[in-house]
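There is one chain below, alone, in structure tokens, taken in the form predicted alone.
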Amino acid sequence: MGSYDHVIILGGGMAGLRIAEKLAKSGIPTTLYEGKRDVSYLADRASGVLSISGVKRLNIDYSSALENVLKGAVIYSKSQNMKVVSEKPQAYVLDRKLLIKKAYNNAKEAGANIILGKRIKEDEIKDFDDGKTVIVGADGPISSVAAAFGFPPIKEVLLTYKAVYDNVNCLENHMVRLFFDNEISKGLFGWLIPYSKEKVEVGLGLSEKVKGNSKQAFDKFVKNEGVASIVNAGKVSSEYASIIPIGARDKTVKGNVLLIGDAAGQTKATTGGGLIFGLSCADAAFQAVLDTFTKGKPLSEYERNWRKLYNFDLSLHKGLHRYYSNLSNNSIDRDIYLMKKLGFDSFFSKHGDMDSIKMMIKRLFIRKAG
């Protein structure tokens, strides 16, 4: 199995477990250190929405955490609004919980070692680099193991705030509303995601470079008539304060350590999730554990092969979130207005993708030729 006998896993997060599972498959000895004593605890601090092309792709067993089927958005600004439907349906609304206790179960039925409730101190973590172990950290945005080993920093993070309501009244309740207004959430956008009739999540982000914090910016977004229509009669069952990494290190392996997931920075600028790109990236770092372990590949060919696979849709969501949070929310409304004017609302319905924009250009360059 060349010069590595073991893998060390830092987080106990959907791509850290999943890691886990494949490498344990592959007879591979590997174990996992989680800080909290219950993998699901917090982890619907993230929404759970799920492009369904995404899920297929993975083969992520979704099945006993679903909670709704999406089918497109509105997209509203100060003064416009746009509406992008799809005859098919286009996501998944799932229980971040439940879908991370199935991630666990998965884990350990493989064969891998989980030890929870045992939290890894950074000047600890360098004990497991005994020259015969390979470190992955999964460990998220504020990654003890990228700051261990001395990685690249993240260079930003978003700001976000959700509260998940109960016993309101949401009738269009397979569409997903985004709310831009930069002078509230500058930097990401509001949202309302129907987990069904009765229940929704609000959420906000915004740049940690504005003013003031995440919950004053929810506060002041629930009052928007579109928000408050819906939610004023419900009750708060959960909220949540989190960051979100926007923009990936520029190193994600540094001899026998590796990033993934959050921790590597791999997730959608546009609108913050990280999910299947966490979980693809988590993959392909499977991919290279196991070439080193069997074939003696250098570990490097992981940085190699995700970049290769994703950098450039990433690179593409950090460019669109550079242009949308820069302008004003007169701007904004004029871009929605020349989106429509240009039928974009009707490409978006038929060709969108929530993961890749180099999908959609492709399809958009496509359709001209025609």
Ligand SMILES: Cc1cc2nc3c(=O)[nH]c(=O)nc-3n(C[C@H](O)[C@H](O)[C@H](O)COP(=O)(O)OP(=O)(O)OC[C@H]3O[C@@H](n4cnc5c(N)ncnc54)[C@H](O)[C@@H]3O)c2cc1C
The other form holds:
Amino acid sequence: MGSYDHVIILGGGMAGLRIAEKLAKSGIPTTLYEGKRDVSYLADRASGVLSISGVKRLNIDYSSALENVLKGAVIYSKSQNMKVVSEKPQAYVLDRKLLIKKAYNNAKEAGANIILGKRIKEDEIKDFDDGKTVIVGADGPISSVAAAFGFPPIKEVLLTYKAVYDNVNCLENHMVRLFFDNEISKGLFGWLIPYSKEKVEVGLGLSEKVKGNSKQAFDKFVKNEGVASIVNAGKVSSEYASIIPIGARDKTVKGNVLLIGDAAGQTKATTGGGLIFGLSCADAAFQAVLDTFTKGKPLSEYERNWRKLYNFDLSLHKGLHRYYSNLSNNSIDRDIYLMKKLGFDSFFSKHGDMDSIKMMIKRLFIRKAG
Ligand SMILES: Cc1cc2nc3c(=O)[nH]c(=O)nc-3n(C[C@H](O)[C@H](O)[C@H](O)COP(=O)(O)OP(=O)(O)OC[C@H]3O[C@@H](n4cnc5c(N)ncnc54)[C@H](O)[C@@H]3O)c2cc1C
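Having displayed the form predicted alone, please output the structure of the form predicted together with the named molecule.
Below is the entire complex, every chain and molecule, led by the chain shown above.
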């Protein structure tokens, strides 16, 4: 082993549990501190839509959490809509509570020492910094690790609000519906995710830079005809506000301290989805820590490797997000109209990729060249 003998992880979300499991399996002494007494306590604040390709590539243990399978999306603007539907299933809708419970059990079984109900305060974190410990900040967007060690800030935050409705009548229950309306949800969109024909989730995100809050925006959004017609007869069983960081921090390693997942801002700015990229980066962090322990390589390899693999794609998501966030509703209508005219709906149906814009551009050029 190199000069380190222990890894401390702060935060038992999906990213922290993933790296804890992998480190423990490799025989590296690992302790994870989670502020809540139950790792699933905060899980319902987020949705659970994950690309099937990403789930398979990352070998995510999802089967006990499967709620529904999605074949495509209907994208709505004020007066246009575009349907993108694939022959094969594209995404899973997962129960986030069950998903994280499984991740917790897997990390425990691998031998990680997990201490629940212990929130480490910002001024206590430096006590771990004894020269022999690698510190991993997996403590979400308002990361105390990032604050304690003076990491650069998260660039932008989206405010979200979501509610689950039971006893609804959602006939097309294998399609997610996305509603773009920059007068209500500037910075993201509204969504309706079917869990089944009888149960759906409705939510929205908007930029923190916009006036008002996510609950006020949500109350306007549920009056949208496409949403109201499905949920009006239903009953809300849970509702939560939360936040999504978008735009990675400019630095994610400092000496013996690494940031992963939402703490690093490794989310797709276009959708706010954080699991596929966050867990991919957790894997890059695991490899860097393993190489430090076994080969004495510097931890800065983490920053180099994750940026090499994912930074271009995350930047494309950021660029596209910036573009549509600044459009008027009329311009969104125009763009959807044009996309349909140019055949983008059938292109997305065949070659769409929920995670990688880079991959979609490649497929577009291959198609043009072919
Ligand atoms: C409304 C909404 C919908 C979303 N939908 C999707 C989706 O469909 N698909 C998708 O892929 N992603 C989605 N995301 C994003 C995704 O949920 C996050 O990217 C992901 O949960 C980040 O995981 P994480 O482990 O990095 O951080 P978190 O899940 O935030 O976990 C951080 C953990 O650290 C703990 N913690 C914090 N501070 C301390 C401390 N000082 N000491 C100890 N513990 C601490 C917290 O209690 C928490 O358990 C959504 C997010 C939101 C808000």
